[in-house]
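Next comes just one chain, in structure tokens: the form predicted alone.
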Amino acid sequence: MQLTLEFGGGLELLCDSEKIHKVNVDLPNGAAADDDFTMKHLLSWVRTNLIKERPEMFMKGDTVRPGVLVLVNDCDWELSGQLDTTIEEKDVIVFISTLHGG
């Protein structure tokens, strides 16, 4: 499943400072192809495959830690279902930090 993640307000940091990721995603092991793609599942494969430095900065648990902002497709994660958000082919799903350091 082909995807765009793209990263901001500082989370590019964690991905080797790369904002915008082109990504090739498969299926988690066990899953049949009509199983639906979720956030969980991409949240899991970003943490194994993207985060290069400290996880605990993105993810807090199996979700993403308080103050970062998900959009999928430019809809707040939250109004579709958050980690049951169901991902398709050629999704686009942003990740911002909202919090800033003063």
Contents of the next structure:
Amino acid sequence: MQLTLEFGGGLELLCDSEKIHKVNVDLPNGAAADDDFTMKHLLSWVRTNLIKERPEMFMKGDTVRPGVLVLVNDCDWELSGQLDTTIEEKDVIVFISTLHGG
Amino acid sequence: MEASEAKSKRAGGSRLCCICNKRRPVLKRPKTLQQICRECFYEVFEEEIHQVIVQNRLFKSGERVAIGASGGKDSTVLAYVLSELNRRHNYGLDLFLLSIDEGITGYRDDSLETVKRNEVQYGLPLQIVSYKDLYGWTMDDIVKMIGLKNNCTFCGVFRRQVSKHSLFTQTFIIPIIFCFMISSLIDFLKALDRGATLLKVDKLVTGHNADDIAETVLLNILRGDIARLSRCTSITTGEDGPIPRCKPFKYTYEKEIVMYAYFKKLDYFSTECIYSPNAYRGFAREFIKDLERLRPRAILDIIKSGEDFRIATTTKMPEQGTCERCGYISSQKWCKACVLLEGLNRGLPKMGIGRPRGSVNGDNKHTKAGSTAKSIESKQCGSLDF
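Requested next: the structure of the form predicted in complex with its partner chain (the form predicted alone having been shown above).
Next comes the full complex, and the chain you just saw is listed first.
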């Protein structure tokens, strides 16, 4: 599915200094057509395909590193279930790191 | 119709904003766990800061206030919100942006470009001060000399002591770059050459947020620095010095500052200082972030604990005197900035770092027997260094 991913707060440095990535993400292998594609799958996809260096700056375990904010269609992912948030066609997901000087 | 309904169901559930009950929520506040919409978020964010300013009597009408601006998220939002509140509630303040150039290539030069843009965007005049002009050393020079450990000690001390010199209370000098926390002027004469303008400052505001202060409380506990622990939660510091400093964002969560900047599309610079990964504060920050995930309220609670700490009467606290070399407030014979500078100028970069050995003015040779005989308890508060 077509998605737009944005990286801010310094995270763009981990993805070749590109802030905006328009990507085409395939459903994970073995997933049935009815399975929802969630943030959990997306994060794993991003780590494999977009993060070129220092993945520990972006993720910790299964989820994002504490201090990284996630917005799905301009909405805090805490409202939609964090890792369980379902992702749909044409969604815009923004990752902003807060871990830098102010 | 169905698709967008499904989307909004997914986004905020079928709930509405807790406050207005009209709009779709976009944020879950860590402070209160409320789900609120964009407009209500702007309102509570700005109103809470206004209340902090009013209840703590941070400003007086007519004051000339410098906003420590680094181009980063906190100082950008601070500049925006403060100038907005100044207008809306008629604080009567004369605001301007103050920036410091520590001389860190690739970090500070880029962030200063952002501050220059802020100057235009918010209509606030900008003044810049540099470590090179003030101390004769840039951070890059310092790191070349001392290596990658303890850089933050130098930077932080130099930064805070800028205001000690009459620069700010009396006169001039100017195009110097400021750090986002005011630093002090040591080399008055050099600065004179650069022309002068009257730079009178009554107060300095910085963008330290709740997360920063909680980290500092923890850091001081971890280091056994009781003297700092007793001061670090004060919303205003340096009232007995030349320029008081205050932190209107003391109770504001970092997450909310970033979300505010994002929704309002405020321009800020976000690269980590290249020397910071080696700083001890990083551990406290990591811990605080993990804690916030489990229990967001912890950040404010740590600050509350810090505010309510009382020091046992039997604890020996360092006495406040003045530095013999420059006259700044100091609990030792020489203030930290003078010790560090002397070390740099003499090619003794470790001076002022680590446990104190003998007097600063005397020789640096010490008898090993003497120093190992001291126990931890006999050390003065705040004199243990890592």
